[in-house]
Structures are given as structure tokens and as C-alpha cells.
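The chain that follows stands alone, in the form predicted on its own, written as C-alpha cells.
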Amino acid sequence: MATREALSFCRLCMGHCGVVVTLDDEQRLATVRGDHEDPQTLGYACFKGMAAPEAHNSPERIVHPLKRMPDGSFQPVPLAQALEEIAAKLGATLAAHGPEAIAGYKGGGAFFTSSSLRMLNEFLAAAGSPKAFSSVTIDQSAKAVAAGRIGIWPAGRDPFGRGEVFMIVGANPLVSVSMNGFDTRNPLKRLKQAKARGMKLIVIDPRRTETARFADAFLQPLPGEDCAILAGLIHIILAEGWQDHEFCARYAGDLDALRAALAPFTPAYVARRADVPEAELRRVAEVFARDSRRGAASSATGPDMSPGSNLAEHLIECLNVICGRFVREGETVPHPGAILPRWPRKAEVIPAPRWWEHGYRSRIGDFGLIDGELPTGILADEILAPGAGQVRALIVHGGNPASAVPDQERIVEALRSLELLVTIEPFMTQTARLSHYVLPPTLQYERADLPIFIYENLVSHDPYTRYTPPVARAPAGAGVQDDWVYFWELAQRLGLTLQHFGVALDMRSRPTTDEVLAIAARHAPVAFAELQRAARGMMLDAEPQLVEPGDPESRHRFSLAPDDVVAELAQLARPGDDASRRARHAAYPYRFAVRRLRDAINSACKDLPSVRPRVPTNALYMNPADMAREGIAEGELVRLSSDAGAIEVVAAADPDLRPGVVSCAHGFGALPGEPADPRTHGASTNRLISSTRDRETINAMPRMSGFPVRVVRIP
């Protein structure tokens, strides 16, 4: 019986929807609904977010630390015992093999737990290990590479709320509720508001997505051709003189070199290559550059999981630079910082920092750090390759690499080979089942929290933030802890001092979660106690920040055409062998495209009782004309294969998908070697992907989309 209501916000994705929760007599979560008085999300809440009580109260939820027994079963153990044993094994590994033998992997469950989102990295740093990995580097790390190669404009791009146009490349934010630059606070309502004030929407996607249905210009290419399309758009803009001449003269470096590198990408060539009408390609360039003066281009996993992802993101930024789509001197900085410290934003270029060229280099592939982390594309190599620095112990925080990391058989082989695998996880995921210890965390409404403030300008387009106290209790007798507690306890046992956003934690007396959050929020414009009192959050715009004049003596420019980018463009334009291309197309006539689901987020939420009937499997979507040509009926099993592997999936029709393309969501399936019914378990698309070839330079990003596949009906 529900006895009271409380305000909070959902932390499943970047939407951070304001919600009203009801609690039963035991203060356990009963229902969740959107808060119509929330100033940011305006009553919106998605189905998976409202299903949170099923996760909190699930009989399958792990509520006590588990230890894997010699026979493979798991048994509950006291927390102190689990921590002592884990610390002893970590200490022995450090003593015998050094700090590089210990690594960590962080997933979405960690990123959306603000008190803990840096704890894994800080624990590894305290131990002396540089081997931090996360889901970010197999998602959209190309964005960091692009910033590192082209340079940074401190005030940022033109914001969605002020733009005359917004270009989306390979994203569907009305379903994913996530995209750089798009306003995901009640995304449909925000998009309708933007279009009502006159904003034009451009969408480039192989599927006429839910978002694309609102587009003023829509391009439906073959997946994997984003680089060619973007090169062609820039070619048209420069040829027609539609660039921002004044901005380019002051801030665009290497413009002539870029123009020369793009010479092969004529509209006719790009139209043939990407299989799009030349007139529609030109129409996109007109709407973005000729007919609009403000408004940015952005992207998501479509181009960032496809071949040439680093080049694609670089070209998106080139598009923004040549059209001058940045917040200018004297204008208001849209989100100067709510939790993170504010800093002067000047109208000038910070030259390309190329962070990965400095500091630690990996023993596998000689990769540098991307935002302080090694690329997850080499995680399996770091575990499997013998020698000095081989990873022998791995802590997984809020992630499921056995499901998420490409080349599933290889990553599972690596995880099984570890001497110690510890997972902080509330459910028995594929990774948890391979672990030696599973440590159960509190769930979102049982802990105090802030929004994911390291990406706070993606959560809110205004300087807004909010605090939530724990509003629900964990199940009676549960031995769960806030995630960060496990790192503090292990560090204390190992004699390490944890830093938290530059502040050393007291390692003698464990702080509270509120004290940990207060450290992170110490640079906010208001005291942490004031944030705690604001039930629906606070808009911190009393002192708006303006973009300051740049240094008139600065000659820094955006690096539009550094040598490695020019080389990648030359490789892209190089004609292939026609006979080889025809043979490859005959063997693998379709192209695979990544896909997001509304009711699941990667491998999370899909097993909730109310979600499972809606998403029983990860169907392989095909255009009905392709299904008819292959003799495939709706609901039939098909074999989907690439040159790296094969899976069996259920076929489904999608008339919005362009012919010649198939699309399937990731995050499904069982562990390799285990029986699994494709109709009820789905299949892992990561078995179609190699993690040892076709990796991008700089960030070792595997190719997870835009690759050739074959579809065969299973009799």
C-alpha cells in the first residue's frame, strides 16, 4: 500500500527525467511517474524509467555480496569477508606483477551514479595503474579524437535552443534520449518547440527514424558512408562560397589544404558512392549553409561505430568551423557550469591538443590515453597477451563487457582467464556470472545523487542542476552499499589514499555519500546545502557568463587538415578493385546498421517483467522488399553473417529502413557456448565483429556498424 510520495529524478540515461515516486509502508519503491511540474523535463518519463520498481523489488536482484565457488555456483558471503579476500588478491597481484596488472572497466551504471562516477579511475590511479577502460571508448570516443585533432572553441557550438538549423548525423534522440547538442529534456516536446520557432531539422540516417519524420531535409544513405557524405557537403559549401568567410579568415587553418583534400568528393561521386540522389545532397548543403547562419551539426553512434569514425567526426567539426557555428564574443554561454567550476570562455581557438601523443602508451598497439583512459578495443589484448604488464585482475563497475565489448567470444575468453574478476552489479549479468566476486550496489532511488555532472551541459541546456536524497529503502536485510563505498573500503585495506575531484578523502573515517557529493559540488555557484533544499532543482543563472574577447595577438587556428586527416581522406578516395568489390558484394550484399531501442538501454532493463514482452528479442529489421526477394517472412529465423562471425536472429519488417540495409540492436544473447533461443534471448551482434582488425587509429575503435553482411533464411 502506497503511503507517501517523494520527488526525485531518473538516472537511467541522459534524459534525467524529473519524477514523482510513491513508496509503500516499508518505504520501498511502489510506482514512478513523470513530474509535470518539473521545470526541465515537463512531465516526460519513458516506459523503462517508470518500470524502476520492478528492478528495485526484483526477486532476482543481488542483495548480498556473492563469491563464486569451485563448482561455479555463487554463495552469499559477509561483506567484510568479501572485501578482505578481494583486497588480499589485489595486494598479491600488485606485489607480484606491479600496478599495470590491475585494470578497471566502467559502464553506464557507473556513469549515472554521480557519487561514484570517478571512483574506479581514482582507485586505479591510487594503485598506480593507468589501465582504466570504459564503455565510452566503444561508443563515441571519436568526438574526443576530433576535438584533439581540430582544436577547441571554449564557448562551444551554437546551442540547439538558438539555432536556425540543426543537423543530425546517425542519431535518433527521440528514441535514445541521448545526443550531443540535442535537447533531450522531454525530446519530442523540445523538438516541436524548436520547429515552431522556425528551426530547420536535417537528418542523415539509413532509416527514416522517429526523429527523421520531423526533418526538413532528409538523406538516407548506405551506412558506413558518413565520411564521404560529409566530405561532399563541405565540397559543395566551399565550391559555392557558402562558408562564413569572416570566421574562416580569422580562425580556420589549413582551409586550402582541406579544399584540396576534398577535391575528389564531388557531388556526383558522393551520390554514387553513398547511393543518394545528388539533388538531395545539395539540398542538405543549402539548408545548412546557404539558408541558415546559426545552428550546428552533430552526431551519435551511427558514424562513431562505423568505418572511419574519427574522420567522420573531424569532418562534422570542419562543417561547423567553415560555417562559423559557435557562440560568439558578447553572447551568453549556454551552460557555463552548475556543478563543475566555471572558467573564462574566450572567443578564440585552443589549438589542437592531441592528448594521446603525450604520456602513457599501451603495451598493445602503442595507443595513448583518450580522456585519461585506454581504448576498450584493446582490453581483451591486455588480458590475453602474456608479458610484463599483462592484466590479471579486473574490476568492472556498472558495466557488462561480456555483452558490450565487440568480438564477444574473445572478450569472454579474456574475462574467463583472469585471476580476479570483481563486478559491482545488482543483477547476474553475463559479466557477473564470470566473476569471482559480485558486490551489490544500491539502486538509483536508494541513494543520494546529482545528475551526471561531467556531462552536465548534455543533460540540461541551461545552468541547472538538482540534488536528490535517497527516497526509498533497500529490501529488508539487504547488504547493499553505495558503489563508491566498495572502492573506499578496498583502498583502505590496501593502504591507498583516494582522491575525489582533487580532494583527498579521509581514509580513517569513512565519509557519507552527501559528503562525497559535496566535494564534487564545491565549485557550484551556491552552497551544497542550498542545492539539497531545492526539491525540483535550481537554475543557476543569476550571474550569466558572457563570452569574453579573444587575445588579439593570438594566431591560433582550427587545424582543418592535419597530416593524418589528409591521409585518411586520400585513403577514402582511393578507388578499389572493381572485381574484388563485386565479389564482396555478392558474398555480403547487405550493410549492417546499429539500432537503439526505446525500452532498453544497451543490456540494461530488457529483462524487467513489463519490458520483456515489449522487447522479447533483438529482431533483425529488413526492408519488406528485401525480405520478399530473400523469401523471408516476418518472424522467421535467419542466419546473419559477416566475414568475422554469424548469429541466428528473428526477422522483422521495417519499411522505414532503406533497401540493402539490415539493422539490429546490441546487448542481447547468451554467453558463447551456451544454448540460447533467438526468439527469447536474442543474439549478440558483437559476434559479427572482429576486435583485432579494422580498428581505427588513435582510439582502437572496432567497426560495429556499416559493415557488409549476408542474410539467409533458415528452413
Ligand SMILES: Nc1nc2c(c(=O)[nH]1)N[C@H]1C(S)=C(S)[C@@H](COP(=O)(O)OP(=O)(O)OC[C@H]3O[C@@H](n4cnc5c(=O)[nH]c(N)nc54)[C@H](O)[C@@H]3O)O[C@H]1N2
Contents of the next structure:
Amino acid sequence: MATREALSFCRLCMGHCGVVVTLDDEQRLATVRGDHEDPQTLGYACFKGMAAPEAHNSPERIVHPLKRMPDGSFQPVPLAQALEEIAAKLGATLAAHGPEAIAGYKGGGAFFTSSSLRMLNEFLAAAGSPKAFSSVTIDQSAKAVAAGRIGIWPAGRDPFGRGEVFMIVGANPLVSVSMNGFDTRNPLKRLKQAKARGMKLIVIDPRRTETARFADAFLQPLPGEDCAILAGLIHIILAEGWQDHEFCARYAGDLDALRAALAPFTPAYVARRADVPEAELRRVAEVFARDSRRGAASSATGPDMSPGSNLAEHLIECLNVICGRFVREGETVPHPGAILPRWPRKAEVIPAPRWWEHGYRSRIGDFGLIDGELPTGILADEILAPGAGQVRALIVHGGNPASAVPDQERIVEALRSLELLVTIEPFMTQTARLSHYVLPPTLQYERADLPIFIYENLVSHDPYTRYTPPVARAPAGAGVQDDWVYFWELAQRLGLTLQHFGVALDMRSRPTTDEVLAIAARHAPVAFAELQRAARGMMLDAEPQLVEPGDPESRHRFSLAPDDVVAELAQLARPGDDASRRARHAAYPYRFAVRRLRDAINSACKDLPSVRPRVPTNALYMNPADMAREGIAEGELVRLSSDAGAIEVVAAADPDLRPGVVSCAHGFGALPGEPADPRTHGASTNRLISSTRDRETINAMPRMSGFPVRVVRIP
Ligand SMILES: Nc1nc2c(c(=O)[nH]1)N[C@H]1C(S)=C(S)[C@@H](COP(=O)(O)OP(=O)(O)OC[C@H]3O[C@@H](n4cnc5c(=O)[nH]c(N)nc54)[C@H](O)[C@@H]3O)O[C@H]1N2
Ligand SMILES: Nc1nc2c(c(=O)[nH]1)N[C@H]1C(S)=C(S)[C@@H](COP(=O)(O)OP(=O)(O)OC[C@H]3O[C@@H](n4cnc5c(=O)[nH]c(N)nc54)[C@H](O)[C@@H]3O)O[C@H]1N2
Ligand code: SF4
Ligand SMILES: [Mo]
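Mind giving me the form predicted in complex with the named molecule, seeing as the form predicted on its own was just shown?
Expanding to the full complex; the earlier chain stays at the top.
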């Protein structure tokens, strides 16, 4: 019986929906609903967000540290024993093989736990290991690569709330509630508000998505052709002279070199290649550049998971640069920093920093660091390839690499070969099952938290932040801990000092979670205690930040056409390419497109009792005309193959998908070698992807969308 209500916010995705929760007599989470008085998210909450009580109270939830026994079963062990044994093993590995033998992988569950979101990195740094991996480099790290190659405008792009236009390349924020630049605080309402004030929406997506239904201009190309499409758009804009001439003169470097490199991408060539009408391509250029003066282009996983992802992001930013779509001198910075420190935003370019060209190089593939981390595309090789620096121990924090990392067979082989695999995880996931130890965390409503503050300007486009106390109790008798506690306890046993956002933690007496959060929030314009008292968060707009004039002496420019980008464009346009694509097309006539499901988050949430019937499996979506041509009926089993592997999945009709394209969500299926029923377990799309071929330069991003596949009905 529900006895008490409390306010909090959901931490399953970037939406951060403000919610009202009810608690039962034991202070356990009973219900979750959208908070209609929430100033940010205006009452929105999705089905899986409201299903959180099922996760918190699940009989399947891991509530004690588990140790894998020689027979493969898991036994609960006392926390002290688990920590002693793990620390002893880590210590022995460090002594025998050095810090490079210890690595970490951080996933979504860790990013959305603010007290812990840097702890894995900080633990590895304290141990002297450079081997931090995360889901970022199998997601949208092309954005970091693009910033590193083109340069940075400190005040950022034109915000959604002020633009006359917003261009979406391969994202579906009305379902994913996650997209750089889109206002995802109740995305449907925010989109309707923006359209009501006259904002034009452009969508480029092989599927007529929930978001695309609102588009003023919609391109439905083959996936994997964004580089050509974007090159074509810039080609048209420069040819017509629709760019922002003043901004270009002042800030755009190598504009002529870019123009030359884009010469092959004529509208006719691009239209043929991406299979879109040339007139529609022109229309997108018109709506974005000719008819609008402000408003940015942005993207999400569509282009960032397809071949040429780094180039695609570079070209998106080129579009913004040539059209001058940045917050200008004298204008307010939308979110200048609430938890993160504020810094001067000048109207000038920070020249391309190319971070990865300095410092550490990986032993596999000679990659540099992206945002201080190694690319997850080489994780399996770092574990499997013998030699000095081979990874022998891995800590997985809030992630499920056995499901999430492309080339499932190879990553699972790697995880199985580890001398020590420790996973901080609430459920018996595929990765947990391969682990030597599983350490159970508190779940979201049981812990104090802040929004995912490292991306705070994506969560809210206003200077807003919010604290939540723990509102619910963990299950009676449970041995769960806030995630960061595990890192502190292990560090202490190894004699290491954790530096949390530059502040040394007390390693003798364990701090509280609030103390840890307060360290991260120490630059906030208000005291942490004040933040804690604000039940629905705080708008920290007492001192709006205006963009300062740039240094008149500054000669810094955006690098529109650095050598590597020019080489990638030349490669894309090379004449042999057409022929080889035609040959591939004969063997693999469809193209695969990534997609997400509304009621699941990657590999999580789909097994909750109320969600299960809504997403029984990861169906392969096909256009009904393609199904008819292949003789495939709704619900039949098909074999989906790429040049890297094959899976069996259930076919489902999706008239919104363009012909020639098939689409299937990731995060399903069983471990390699184990039986899996495609109708009840689904299958892992990561078996269709090679981790050693087709990797991007710089961030080793695998090719996860836009690749050729074949679909055959299984009789
Ligand atoms: N083929 C293919 N592969 C993909 C993608 C794709 O589109 N296609 N998408 C990629 C992308 S964008 C991403 S971000 C990655 C995701 O990669 P991961 O983050 O590694 O995968 P998830 O399935 O999201 O795993 C999150 C885990 O966190 C756990 N968790 C939930 N709450 C908590 C908590 O409070 N604390 C802790 N410690 N854990 C918690 C969940 O149970 C779950 O097991 O997958 C990538 N892989
Ligand atoms: N409900 C739900 N929400 C989620 C998640 C989830 O699993 N479920 N996952 C979370 C995570 S980890 C992330 S990273 C975000 C991702 O957020 P989004 O990137 O918005 O995810 P999707 O909804 O899959 O949208 C990707 C779109 O790209 C299109 N696409 C595929 N290939 C191409 C291509 O080559 N070019 C173009 N132009 N389009 C292409 C697809 O048709 C699809 O509509 O979502 C987050 N939110
Ligand atoms: S949209 Fe995201 S933040 Fe909002 S309720 Fe759903 S999962 Fe939670
Ligand atoms: Mo992601």
C-alpha cells in the first residue's frame, strides 16, 4: 500500500523526466509517474520509466555480491570477502604485469550515476592504467573527432529554442529522448512549441520516423550515404552563395580547399548514390541555408554508426560553420554551467585541438585517446593479443559489453579469457554471467544524484540543475552499495588515493555520497546545501552569461578541409567505388539501419514483466514491398547475413522504412554457443559486425549501420 509521495527524476536516459514516486510502508518504490509541475519536463514520463518499481523490486535483482564458482554457479559472498579477493587479484596483476594489464569498461548504467560517473576512470588513473574504455566510442564519439579536427566555438551552436530551423541527420529524439541539440525535456511538447513559433524541421533518415512526421523537409535516403548527402548539400549551398559570407570571411579556414574537395559531389551524383530525388536534396539546402539565418544541424547514431562516421560529423559541422549557426557575441549562452564550472565564452574559434595526436598510443592499432579514453573498438584485441601490456583484468561498470560491443563472438571470447572480470551490475546480464565477481549497486531511486552533469548542457538548454536525495529504500537485508563505494574500497585496499574531479578523497574514512557529489558541484553558483533544498531543482540564471567579443588579433579559423578529411572525401568519390558497391549489392541487396525501441534501453528494461509483452523480441523490420518480393510473411523466421556473420530473426512489416533497407534493434540474443530462440530471446545484431575490419581511423568506430545485408526466408 502506498503511504508516501516524493519528488525525484528518472535516470534511465537523457530525458531526466521529473517524477512523483510513491513508496510503500517499507519505503520501497511502489509507483512512478510524470510530475506535471516539473518546470523542465512538464509531466512527461515513458512506459519504461514508469516501470522502474519492477526493476527495484525484481526477484531477479542481484542484492548481494556474487562469486562465480568452478562449476559456473554464482554464490553470494560477504562484501568484505569479495573486496579482499578482488583487491588481492588486482594487486597481484599489477605487481606481475604492470598497470596496463588492468582495464575498465563503463556503460550507460555508470554514466547515469552521477556520484560514480568518473570513478572508474579515477580508479584506473590512480592505478596508473591508461586503459579506460566506455560505450562512448561505440556510440557518437565521431562528434569528439569532428570537434578535434575542425575546431571549437566556445559558445556552442545555435540552440533549438532560438533557431528558425533544426536539421536532424539520423536521430529519432521523439523515441530516443536523446539528441545533441534537440530539446529532449518532454520532446514532443518542445517540438510542437518550436513549430508553433515557426521553426522548420528537416529530417534525413531512411525511416519515416515518429520525428520525421513533423518534418517540413524530409529526405529518405539509403543508410550509410550521409557523407555524400552532406557533401552534396554544402556543394549546393556554396554554388548558390547561400552561406553566411561575413561569418565565413572571419572564421572559416580552407573554404576553397573544401569547395574543391566537394567538386565531385554534384547534386545529380549524390541523388543517384543516396537514391533520393535531386529536387528534395535541393529543397533541404533551401530550407536550411537559403530560407533560414539561424538554427543548427545535428545528428545522433544514424550517421555516427555508419561508414565514414567521422567524416559525416565533420561535414555536419561544416554546414553549421559556413552558415554561421553559432551563438554570437552579445547573445546569452544557453547553459553556461551549473555543476560544471563556467568559463569565458568568446566569439572566436579554438583551433582544431586534435587531442589524439598527442600523448598515449595504444599497443593495438596505434590509436590515441578520445576524451581520455581508448576506443572500445580495440577492447577485444587488447584482451586477446598477447604481449607486454595485454589486458588481464577488467572492471565493467554499469555496462554490458558482451551484448553491446560489436563483433559479439570476439568480445565474448575476450571476456571469457580474462584472469579477472568484475562487473558492477544489478542484473544477471550476459556480461555478469561471464564475470568472476558481480557487485550489486543501489538502483536510481535509492541513491542521491545529480543529472548527468558532464553533459548538463544537453540535458537542459537552460542554466538548470537538480539534486535528488535517495527517496526509496533498498530491499531489506540487501548488500547493495552506491557504485562509487566499490571503487573507494578497492582503492583503499590497494593503497591508492582517488582524485575525484581533482580533489583527493579521504582514503581513511569513507565519505558519504552527498560529500562526493558536493565535490563535483563545488563550482556551482550556489552552495550544495541550497541545491539540496530545491525540491524541483534550480534555475541558476541570476547572472546570465553573454558571449564576449573575440580577440580582434585572433587569426584562428575553423579547419574545414584538413588533409585527412580531404583524403577521406577523395576516397569516398573514387571512381572504383561505384563498381565495387554494385558488386556488393548483388550479394547483399539490402542495407542495415540501426534503430532503437521505445520500451527498452539497449540491453536493459526489456525483461521487466510489464515491458516483456511489448517487446518480446528484436524483430527485423522490413518494408512490406520487400517482404512480398522475398516471399516473407509477418512473423516468419529469416536469416539476416552480412559479410561478417549471420543471425536468425523474426520479420515484421514497417511501411515507414524505405524499400531496400532493413532495421533491427541491438541488445538482444544469447551468448555465442548458447541456444537462443529468435522469437523469445531475439538475436544479437553485433554478430553482423566485424571489429577488425571497416574500423574508422582515429576512434576505431566499427561500422554498425548502413552496411549491406542479405535476407533469406527460413523455410
Ligand atoms: N549493434 C549495435 N551495438 C550497439 C549499439 C547499436 O545501436 N547497435 N548502440 C551502442 C550504444 S549507443 C551504446 S550507448 C552501447 C550501450 O552499451 P552498454 O552501456 O554497455 O549497454 P547497456 O545494455 O546499456 O548496459 C547498461 C547496464 O547498466 C545496468 N544498470 C542499470 N542501472 C544501473 C545502475 O544504477 N548502476 C549500475 N552499475 N548499472 C546499472 C543495466 O542493467 C545494464 O546491464 O551499446 C552500443 N552497442
Ligand atoms: N527508448 C530508447 N531510448 C534510448 C535508447 C534505447 O535503446 N531505447 N538508447 C539510448 C542511447 S544509448 C542512445 S546513443 C540514443 C540514440 O538516439 P538516436 O540516435 O536518436 O536513436 P534512434 O532512435 O535509433 O535513431 C537513429 C535513427 O537513425 C536512422 N539511421 C540509421 N542509419 C542511418 C544512416 O546511415 N543515416 C541516417 N541519416 N540515418 C540513419 C534510423 O532509421 C533511426 O531513425 O538513444 C538513447 N535513448
Ligand atoms: S524518457 Fe527517459 S528519463 Fe523520461 S521516464 Fe522515460 S526513460 Fe526515464
Ligand atoms: Mo548510446
